[in-house]
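Form predicted on its own, single chain, as structure tokens, below.
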Amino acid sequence: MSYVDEVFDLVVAKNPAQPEFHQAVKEVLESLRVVIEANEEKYRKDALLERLVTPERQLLFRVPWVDDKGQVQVNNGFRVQFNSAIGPYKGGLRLHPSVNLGIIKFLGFEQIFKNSLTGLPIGGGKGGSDFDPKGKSDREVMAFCQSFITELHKYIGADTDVPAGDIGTGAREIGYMYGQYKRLTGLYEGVLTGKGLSYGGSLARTEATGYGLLYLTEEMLKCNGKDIAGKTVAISGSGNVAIYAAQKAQQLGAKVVTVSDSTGWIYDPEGIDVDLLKEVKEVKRARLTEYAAARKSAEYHEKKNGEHGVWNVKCDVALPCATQNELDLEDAKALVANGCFAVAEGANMPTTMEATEYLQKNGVLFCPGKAANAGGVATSALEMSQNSERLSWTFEEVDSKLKGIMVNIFHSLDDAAKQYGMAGNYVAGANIAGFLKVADAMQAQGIV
């Protein structure tokens, strides 16, 4: 058996029930294996590879907090800090009630290479809790984040681990966490990143992960003499990243024709409004059926099982930026059939590994969440660069710094790709990019 084969059996033996976490070893390793049987030997004597897959540490803490009625309420607390062989563990906070052991590890383990990929001084960790923010007072919320930083406190710090936002965790609870992380410390350091930008925060943080997805984009086709330009686009998700694609992907010319959240989904063909759909989502916290009642150009689909939404409309890209495993191999074959001739991952591993594998059968360009995502955390390591400097670069100097990343991401996987004789593979090419560095780093620091 295989040296891949080998390591792959023994995190499903020694992981059990935790299948989000064993797809993404899964498509990382296969896609790793033809650089590993290159270096088997050494990699082997050295257990490279367990040592990958096994987290550094792995914390699980009960979040006791009190609601509105005087109840109190438990929830599960996580934090993996899973590498960090080049630079303290980074990674989100995932308040959600689908939050468990399994998925904040498939999460931390694909942002070791998201990470790798920024160029950035970064390692890879990820947290959370089952907590689901929504339909919670501010009281509430700001309870719950004060005890769950109470107990992370203990763990993380400037230098060691810098938790961010992710599902569930936005401005206000980055906040609530930063306030009680000082209370507790004495300390006000750059420990947590997507702060208010009264407090630490950078100029272009919010916008990051969506601006960044669509300037990778941008170089994807021009590199495939293509243009976005004119395009049209179908995107699912309404949160952060899905808002800010609409709005960067619109600004280089392209037309947005959907959105979505977890109960129905707008086909508006006119190009979606995206100022309406932040009043909708950003300061109304409301359903998509408020855009179509405002929008009459807008349609509203209620969500149903077995339907497939967003990917069933015509368009020339998709964006998934809602969730895990939202576009499946019905949903990819309806993309080919209605000539999408590209696809980029806003959100982590939204496409399943049957879909990716027709997508590129078919000819479809497809970059990967752990390149095309990649621009929120790369943000939010030059907001821990200002943090440690002490100043705040202006909105353009960020953006700037983040197009010039997301650009050089895509050519350090095409070239990667290309390099080991799987010339547009991308997803082969940002695991082996992401991979070399880390694999580089872990060997120079010996057997920890």
Ligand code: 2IT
Second form
Amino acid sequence: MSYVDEVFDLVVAKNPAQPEFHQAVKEVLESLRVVIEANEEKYRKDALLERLVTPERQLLFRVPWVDDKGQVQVNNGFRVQFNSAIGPYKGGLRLHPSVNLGIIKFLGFEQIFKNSLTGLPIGGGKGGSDFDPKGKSDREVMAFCQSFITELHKYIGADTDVPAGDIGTGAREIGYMYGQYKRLTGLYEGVLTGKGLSYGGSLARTEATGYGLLYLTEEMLKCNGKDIAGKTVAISGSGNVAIYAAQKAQQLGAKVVTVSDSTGWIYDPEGIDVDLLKEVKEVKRARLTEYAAARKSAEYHEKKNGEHGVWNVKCDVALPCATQNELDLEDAKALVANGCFAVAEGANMPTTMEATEYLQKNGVLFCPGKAANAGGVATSALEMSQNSERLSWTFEEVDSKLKGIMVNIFHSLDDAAKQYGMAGNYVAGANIAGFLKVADAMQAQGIV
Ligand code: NDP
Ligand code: 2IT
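Please give the other form, namely the form predicted together with the ligand, since only the form predicted on its own has been shown so far.
And the full complex, kicking off with our chain again.
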């Protein structure tokens, strides 16, 4: 059996009931087959792949907190410190009831390659909890965040592990966590990114993932003889990534006609009103029904029977920005039938493997999340730099660095895909380019 297949079987056997982690590993290993086979003897002897798929450290802990009724609640806390070959562990914290160890491991594994692609010195990690911030008071969210950091602070630091936001973790949560970290350690350091601007945050970090997604998409289209201006774009999600993806798409002259959340979706043929969306989602923390109520041109659709809705709308470009496996084979068929020619992932692993293959086979330009959404973590690394030098850069400076990073990422995938005989396969390009730097650093540092 080939080394790649052996290691994949080992991952499934050693990590039972973690389907998302298996899926993320399978996608990467399949892409690496050609690279691994060229160096199989050496990699096998050094157990390089076994080390790559095994986290350096996994922290699982209890998070007790008191709700507004005086009742004690208990959540599970996670931090997976996956790989520190090229820098301190870096990656977000997801707060969502669906969070479990397998989900955090898939996210942490993806983060290794994503962070490598940014060209910046950051290793891979991810964490979170099955705590649901939805419907909780600010005091309850604070109580949870303080308890979470009371345990996690022992294992993180500006030069060891730097968490940030993800689903359910935004500026409010990062603020409470930062305050508790500082109180416990006495350190005013860049231990978290996505901080508020008054206490060490970076301008453009809030916008970075969505803006970066569009900078990369623009470059991918340009290199394939197309232009984002004048195109119709379907977006899923209505959180941090979706909102700023919609904003930048419109600034670049495209029309965004959909957004969604976990209960429904909006079709707005006049183009999404981003200011209204921000008011509904960032200020009121309300449902999309409020967007529809305030805007005549918008249709609201409840989600039924697990369908994803937005992918049935006619569009040129689709940007999934909500969550994993939200674009399946049926959705891919609908997109192709409606003439969609490009898909770029704002979320982590939103497209199933079958859907990805279908899109690629049908000539759709497809950029995976570990490249397309890397603008968020790249700008987090820029926040770390600013914190270390005790300076802050202007919005324009950060935004122009972000744009340069996204354009470079696209070219590194494009080049790697061509070099290994898979021109246009940006999934393979991303996995190979991300892997080569990490593998080189791991080999250079010996058996650790
Ligand atoms: P937010 O919490 O701000 O928004 C998440 C959005 O996705 C909401 O609209 C939410 O709807 C929807 N959503 C979440 N879970 C589900 C689900 N299980 N089913 C359907 N809809 C769901 O998160 P972000 O925008 O930060 O993150 C979105 C995606 O982007 C995630 O995959 C994340 O890992 C990825 N990402 C985020 C980065 C960042 O910097 N924030 C960087 C790179 C990637 P509802 O409110 O109803 O739950
Ligand atoms: O998935 C991701 O890259 C993020 N949630 C952002 C991580 C970060 O450290 O900014």
